[in-house]
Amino acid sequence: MTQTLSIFSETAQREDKFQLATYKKYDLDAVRGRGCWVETSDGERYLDLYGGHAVAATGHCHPHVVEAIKRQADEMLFYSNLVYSGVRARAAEKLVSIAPAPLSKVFFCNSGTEANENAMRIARLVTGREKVITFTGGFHGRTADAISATAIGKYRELGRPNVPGHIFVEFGNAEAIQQAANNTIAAIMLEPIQSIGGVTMASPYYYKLLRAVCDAHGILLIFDEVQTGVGRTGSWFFAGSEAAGGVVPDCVTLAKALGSGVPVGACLTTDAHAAHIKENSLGTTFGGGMLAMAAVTATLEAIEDDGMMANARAMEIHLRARLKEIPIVVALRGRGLLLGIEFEEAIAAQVNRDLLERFHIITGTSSDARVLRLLPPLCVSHAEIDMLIDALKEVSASET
């Protein structure tokens, strides 16, 4: 008797046969999504509190974003930066309009790592210097310069031979950054909240210190907001926020949520620094493509129109209050909906598995074995947060 494979089994076998095995995957296939929920080929539903690595900020298949993409696909999928484009102009104007002053110019690319590479290049072009300071626990991407700027050891090993000129300083250590900074440094680049590093952030004083150090030595300050940007922390950017002590860097990089799943990255900078950028200083074939630009504008409109930043702040408050009911939880790190649940012991990976297998809730881990990461769509509701709490109570009972 011939055994018929399930749709999932057939999909998994086909992917495993033809695709490089670069990711450890969950035993599920995602075939459709709405809001904070994804559905598999066998009809199973999962509460997605990870958002596909912080990408699905507007929720899966937000109708305004979907309609904008469909409409643009009917008009023109792509043409390069050799031509002007109304949809690109609108996306650039919208993005600059929500950015804190004096950020006023944008370079569109395809991903977060590419945005970070170009931010470092801008800093080198502006200053005429080569060295870049980054921080322990920071992650900036997997392309050559970005992975060399990443201080998490396993990634730097993957990136060998590393690009020279990268200096690492302990994140949050005021004395260390003051000693490392001098007039040979082009840029200081950091994730203002280190996501994969365990959802770690510094005090407002530290970001103010970084700004002062950069100003004193003619160094460009770069905020890698690939995860913190586009409303995730309860404001459009971490830059300029109260948590940042009001500090606005010289460059901000974005990606992840910027296109609601359509690949796109961006690097914002000032008019003064943009004056150093000439023809062919930066370049990308697909960056600024029409389909991606339509997705950017629609994403920003959806977040704004649906009040998602206010919701991110409210859901953080709700989660903090409810987590007090879980005895194995010692802290909630982060801000808005870039959050890390810190446990008493190194059990985050096991909790992640339990939530997925027993309760159909998708979460994430980090390089800190005690920290479970949450990066849900910004439309997540009280009821969906409560589902997580109920599941964590059961997991907690089995762990004690």
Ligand SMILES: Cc1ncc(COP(=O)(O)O)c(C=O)c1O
Given for the second form:
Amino acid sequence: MTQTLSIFSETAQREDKFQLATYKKYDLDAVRGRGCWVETSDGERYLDLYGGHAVAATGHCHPHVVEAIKRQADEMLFYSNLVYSGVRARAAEKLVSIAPAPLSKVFFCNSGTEANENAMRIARLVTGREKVITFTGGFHGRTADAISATAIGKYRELGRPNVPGHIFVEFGNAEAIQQAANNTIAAIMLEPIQSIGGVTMASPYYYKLLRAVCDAHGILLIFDEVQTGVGRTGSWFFAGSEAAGGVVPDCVTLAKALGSGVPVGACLTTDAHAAHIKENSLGTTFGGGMLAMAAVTATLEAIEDDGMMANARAMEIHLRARLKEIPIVVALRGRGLLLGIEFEEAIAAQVNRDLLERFHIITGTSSDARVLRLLPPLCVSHAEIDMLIDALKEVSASET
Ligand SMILES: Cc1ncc(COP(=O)(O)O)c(C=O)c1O
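Could I see the form predicted together with the named molecule next, after the form predicted alone?
Okay, now the whole complex, with that chain kicking things off.
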């Protein structure tokens, strides 16, 4: 008798057969998403505290975003930057309006890695220099220049031969950056909160020091806000926030949440630097396409209208308080809803698996084996955080 495969098994077999095996996958297929919940083909529901790698900031299928995408799809899917577009103009204006001064100009692209490549190019064009300093534990993408700027060895090695001119400095070490910076450096680029590196952040004084070092040597400061941007840390940007010591860099890069899942990246810079950028200095076919631009405006409106940044701040406080009930947790790293739960021991991968398999809760790991990462939609509720706490209590009881 032939056995019929479940839709999930059939999907998994077909994907594995026809797609390069580059990703380690969870044992589930996602067919539908609403808010913080993901549904599978067999009707199982999962609480998504990972947001598809920090992309689903507005929650899955936010009605305002879905409606804007549908409307735009009916009008026009795409035309390149050869023509003007009202949808693009609105997205650019909206993004600049929420950016801290003096960030006033945007270049749209399609992903985080591309945004970082363009930010580094802007720095080279502005300064006429080539070298870029980045930090241990930072991740900036997988294309040639961005992977070469990524200090984490297992990624950087994949990019060999690496682009020359990349220098790495220990994150948070004040002396090291002062020694490494000089007037041959084009840019200092950092994830202000290192996400995959284990949700590590520095003190406001350190970001201020970076600003001062850049100003002293004519270096451009770039914040890679691919994860921290678009409201995730409780403000539109980490740049300019209290946690950043009020520091505003010369360029901010964004992607992930910016289009609620429609691929889009952006690089913001100042009027003064924009003056060095000429026709053809930067470019990409898809950047600024109408569908993506409609998604950007609607995403920013949804975050604003639903008070999601205030919710991100409130949920961080709630989680911090409730995590005190979990004996195996030693700290909560990060800010807003870019969070890393630090355990006493290197058990994050095991906890991640337990939460998924026993409790249907999706979380993420990091390159620090003690840190479980949470990147939930910014609309996550008290009740949903409490579900995580209840599950962690049980996981904790079986670990001890
Ligand atoms: C901080 C940071 N920068 C850059 C990237 C690269 O973004 P993308 O995968 O969209 O190219 C990522 C992706 O995880 C990231 O977390």
